[in-house]
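Just the one chain here, the form predicted alone, laid out as structure tokens.
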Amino acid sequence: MKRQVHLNLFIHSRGHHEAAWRHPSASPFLLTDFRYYKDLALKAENAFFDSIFLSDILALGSDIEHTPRAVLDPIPLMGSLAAITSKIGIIGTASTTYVEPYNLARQFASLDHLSNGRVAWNIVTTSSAEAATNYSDNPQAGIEERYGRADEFMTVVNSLWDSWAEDAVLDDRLNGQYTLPGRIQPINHHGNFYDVNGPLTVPRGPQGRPVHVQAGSSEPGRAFAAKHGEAIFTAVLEKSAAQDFYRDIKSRVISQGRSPDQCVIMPGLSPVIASTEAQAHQYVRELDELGNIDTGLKRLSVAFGGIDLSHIDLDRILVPDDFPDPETLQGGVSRPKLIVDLIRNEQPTLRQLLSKLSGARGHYTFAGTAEQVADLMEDWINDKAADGFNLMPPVLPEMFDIFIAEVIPLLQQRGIFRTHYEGVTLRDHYGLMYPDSQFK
């Protein structure tokens, strides 16, 4: 049997190109209008996507004047989307740095019930200094502390989701017994960061626990992903880098005593699709012309801890020494490392780098025909660069509509993508096992 492609739709702004919000084919809806998310979710479900993904920000950022940054809180939005869909998985982001484990466990357990087992949690360890200033009790932490806290956070929430046995609720109205004795247990966790007694107030969900999604690519991030991640999103700029990441994560998963097929790796892919390559590249040029250089410079500066870029001419070829060593940064490490590697390998000018990053913020971009996109996806799957793709259409909904109409049928004809949903839960779609329980 041919390897099957997993597909997730990443809903972001009006598309993943930084100028997408200005494009005439972009959605007319504001990003606070539920109709925007509803339309995309229903289209993705009708096309049999595994899941949709909602990211989050905890600080507004300085580029709001020229970039639509404001987003809805993913948690209530997940609940709303669960109510109008019936099969597709729904992934929401929440930070281990600025959320209490008990609150998160209750929210996601509730969503798992409300969706009949279709939710996942995108686990992030927020590194933003701006976010830290919005949470006065939590100053910005270094990467080792963030992941140390996150690891203990996982112990707590997994224990809480496992504090109810699957058969705990008897609901015997005749004899007046609601739960079975001994089938709900406290967790009594006392660690370095958290003291939580439990048990959870919400019974065990249809999936046992939500699917764990992770996107860290730094050394601590990869170790964390191998231990906890069941689906992993990653940013790569070339196929060989995707293959290296794939091999590394799968080997780390095995070293954790886990089966490699229980961790689905999905690089970001942002394709511009047209009838000819020339038309696709023209579309990209038109998008780039709508971009704002100052916005790109601010975003690049923030990625490297606020570095001053004003002394670098836009048309000068960059060298790695123009930027701080990513390993010295207290914020995110993986994206700056990706950028420095690109500079080392391709020697772009600053203008060219900004153009490259404007397309999908360091994820893989491609411009071509539907056949070429399908070829690329099949090639990456066969050559073990991916188990699927985190689809990041550059303009929404236009490029997503074209992908559904032209690429999905090609994948189905080749026998590498479903023509209907065979399962009910997100674990079913991803081919993940139901987690063990302490009560078995």
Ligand SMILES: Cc1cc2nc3c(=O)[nH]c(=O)nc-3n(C[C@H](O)[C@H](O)[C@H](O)COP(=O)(O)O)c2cc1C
Given for the second form:
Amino acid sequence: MKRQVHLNLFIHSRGHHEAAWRHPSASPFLLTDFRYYKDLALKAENAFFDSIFLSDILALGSDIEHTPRAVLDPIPLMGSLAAITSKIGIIGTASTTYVEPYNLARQFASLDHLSNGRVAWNIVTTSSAEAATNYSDNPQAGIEERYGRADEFMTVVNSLWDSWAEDAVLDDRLNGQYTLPGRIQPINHHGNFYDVNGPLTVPRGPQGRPVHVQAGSSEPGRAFAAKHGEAIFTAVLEKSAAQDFYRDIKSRVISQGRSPDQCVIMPGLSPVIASTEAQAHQYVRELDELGNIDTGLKRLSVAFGGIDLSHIDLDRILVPDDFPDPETLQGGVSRPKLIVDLIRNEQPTLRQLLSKLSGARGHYTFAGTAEQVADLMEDWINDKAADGFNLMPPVLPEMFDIFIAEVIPLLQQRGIFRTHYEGVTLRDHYGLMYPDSQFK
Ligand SMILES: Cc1cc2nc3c(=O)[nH]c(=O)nc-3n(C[C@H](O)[C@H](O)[C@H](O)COP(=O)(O)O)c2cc1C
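Okay, that is the form predicted alone; can I get the form predicted in complex with the named molecule now?
Let us now look at the entire complex, which starts with that chain.
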């Protein structure tokens, strides 16, 4: 059997191009309107996607005047989407820095029951410095501390999810026995950051534990991904970077004593698809013209810890020294690193860099025909650059509709994408094992 493509739909704004929300073909719904999410989730399910993904931010950001940031809290949105779908996986983001592990374990165990085993948790440590100011975390904890806390957080939540045996609930109404004795145990965790006795209030979910998704690519981020990640998202700007990432993560996963196929790697892909390459490039030009330079500048500044860019002429060629060394940043490290690498390799002007980043915030963008997109995906899968893709349509729903109508049938004809759901849970879709509880 040919290597199969896994597909996730990343729902973001009205599309992943910075200006998508203004595009005439973008959704007419407000981003707070459930119909927007329902429509996309059902389309993804009818096209047999593995999953949909909901991101989260914990601070508004300074670009709200020109950028929609009306992001609903993913937890209730996941519950609502679980109720109107029946097959597709639903990934929601939550922070190990600003949530208590007991709360998170309860929420995701509950969602796993409500969805019949279709949820995943995107584990983030929250790199945003503004978020720290909303959670009494002042000054913001550094990257090493955030990942250290996240590691202990994982020990706690995994133990809580394992604190009920699969068969703990007897529900024997005749004899008045609700649970079996000894099949629910405390966890008695006492660590550097957390003291949690347990057990959880919620019985073990259908997947045992929700699927663990991760998307940090810095050194501590990769170490964490190799230990805990079962599906990994990443941003790359070229195929060779995707191959390097793939090789690195798979070998780290093996070093952790895990099987490499138990960690599905999905780089972002943001394709503009049209009948001809020329039409696709024209669509990109129209989108770029709707963009806002000041917003792009603000975002770039924030990515590098709030640096001043006002002295750089928009048409001057950039050099790496225009920016601080990414390794010295306490927020996200991997995205700034990717930007500095791009400057070193391609020597763009500031204007060209902003245009490149406006496409999908540093993820891989592509403009061409459906055939070319299918070729690209097949090539990346065969050349070990990816196990699947985090599809980031530049305009929603238009570019997603075209992807479903034109690219999905090509992938199916080539025998590299499913024509129906074979399994029931998200673990089934991704080919992931079910974790054993402590009682096995
Ligand atoms: C596809 C993708 C989605 C992400 N979604 C979120 C998110 O919803 N919330 C968040 O705080 N960070 C999100 N991130 C950021 C990462 O989880 C991580 O915090 C960031 O890359 C900085 O960590 P690093 O320096 O280890 O890479 C996302 C990253 C990627 C690649």
